[in-house]
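The form predicted alone is given below as one chain in structure tokens.
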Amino acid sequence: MKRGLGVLVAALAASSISAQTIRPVANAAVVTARVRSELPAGTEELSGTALRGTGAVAFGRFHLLASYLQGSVQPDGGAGQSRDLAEGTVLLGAVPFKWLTLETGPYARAYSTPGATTQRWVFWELRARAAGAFIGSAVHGYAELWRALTADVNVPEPFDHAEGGEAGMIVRLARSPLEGRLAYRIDHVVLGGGSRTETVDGVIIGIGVAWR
């Protein structure tokens, strides 16, 4: 956590804050989720659909972002139990350069199965995102990578490391706060020296408003 905050502070100190206008952002998205758990006893694969809402407030080169996702995933092939899936993030971000965004904060995920203990995964992440226009000013592409600095998980295997990323494009309508998003994301967690891995990936299709 301290390392993540230190990176943000250094980036902010190196940047001048010119515009002090508060800019709100909000969007909603449909997320296709695929979960793959690999253990010595075998591999479990589940898939489903979830809804995600995101809100952010930007002030100069700073921003605060929060998101929440909820849905359910079912075993591929029909055997086994479905899981309720929930995720939430709270991130503090900075924009040291126009094309680069740095963020840090907690990211939590929970799997809930009827009659079983809820699995909870909490990561403190450091994220870096690069973005730029590639079709005039209407379409922007971006790529984001993240790494867990610390983690707390309530599964038997000890946590090793976690990382992931997201890549996609944002379409912004001229003279309008409306924007559309299409992206692909993936998270990968390793536990117990590689004896257990958890991978979650999926496609994001969303629409939102961003006042600039």
Given for the second form:
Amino acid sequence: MKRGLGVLVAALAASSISAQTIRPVANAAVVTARVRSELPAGTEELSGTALRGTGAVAFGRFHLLASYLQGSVQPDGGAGQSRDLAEGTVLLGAVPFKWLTLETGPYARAYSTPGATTQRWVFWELRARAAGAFIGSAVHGYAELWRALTADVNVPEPFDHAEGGEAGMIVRLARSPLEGRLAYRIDHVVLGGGSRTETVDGVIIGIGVAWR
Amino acid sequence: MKRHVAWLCALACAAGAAPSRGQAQTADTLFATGVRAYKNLEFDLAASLLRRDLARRNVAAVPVAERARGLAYLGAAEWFRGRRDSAVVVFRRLVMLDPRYRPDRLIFPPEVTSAFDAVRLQTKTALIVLPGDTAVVLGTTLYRFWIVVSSFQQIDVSLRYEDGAPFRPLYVGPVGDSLDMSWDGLDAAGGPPAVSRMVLRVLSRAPTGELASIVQVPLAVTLVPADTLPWPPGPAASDLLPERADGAAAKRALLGGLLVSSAVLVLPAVVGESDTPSEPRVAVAGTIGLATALGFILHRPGRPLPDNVRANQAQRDAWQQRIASVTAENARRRRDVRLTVRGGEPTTIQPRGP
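For comparison with the form predicted alone, provide the form predicted together with its partner chain.
Time for the whole complex; same chain goes first.
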């Protein structure tokens, strides 16, 4: 298994050397976030908006991506305290095929409530994204799935598993680095054998620049 | 007796086995003997031998220069025999044969050369000197030839059809010694010749205007049109881009949009969450669906593809330019028609006897 992975990485590295062009990508997005926490004591739902910034540098078939999201969510119905939501990821990616991207790296999320302990969730993820143009060369569609390999969570329940995904489209203007994005994302974390679930989903509307 | 008959037969066969060689030797012997007799002042014998020699040489294909030498010795022999009229006739034959001929003044005494010059001045004839097979570009380059006359005279140079009808007059006027002539390959109307055979004729006239001699040479002419370039082939169908969209792009837009919309709708179920509200997903999926519909319309089958139309038009324009250049080149080549001219054996006609 390790030998096969090594061969794959070596092949990708060899092909990336022949295309040594650094391509930066940056985009900003408004994310409508909705948090749903199901606890044995009851279900808590919060929603709000957040801003997400993403930057990436691609080198051949590899890239390094970092993103940061911050916003606040309020309880639906107005009762209860709002929470500050922050997320950050650092992912190292590879493109084995033109339509497939594999990424791995840490993903951290924090909920902070005034006067309460901040919940910290740290996952090591493995992501796979399939993408391709479907309206001419201007509109690309993509679908992404990720799964946590390991997690470190400061909540009483033990971590069970976490999965998530994102799907949407990217509109690229002809002969321009500008691009627009519309997508739907969801993260779903299960703890304590299903006694507690945390779900975050929302719509991403963003614009960015990508030098290709 | 039989042995004698057989020996005579063998001798006869041997003698008949090489008749031409024997004839040549006889001719050479006659000429040499005649010249020797002339030098020994035996003019009667010389005249007799040289006449026999010339009679043989006339039937054989003998070079003009050798026949002229024989005539010169014969004329001189006749002159010294006192037969001046015969000498004049022989000298006239010599002038008619080769107007350029001049007796060697180291061999023949002044009275002979003077007599010859007198005959030459009175004899009006011409010699046409043609080049070998020649190709000329019609109306551009010239077919050149040379006319040498025996003495000052009026000549009329013309090209004629085989039946004698005039084809094109070339020169009418006086000539003292010789004249360089040329023909541009065209007929009197400035067109290419419509026949493959014609005659170059030179009429010599006496000072009184009477016709003195006619020299003519048959000419075989051949029009050789230049090879024209073939038309350049048009753009092959495989080189042209489709100018109308096929259904592939529209199908891809439809299927891709359907796939992405479906992925958005089923994403919660894939990650194990089924209680999320559907509005955000439906909103995103619906927007993607609208984009898909727009993409399908933009890439509908049969819509014009302007980029491809422009690229194909550029190919067709380039082809038209090649056609135009080939047309111009072919027009130039058609104007560049060549005419090959081959001269035949000259013949001399004397309308009047000496």
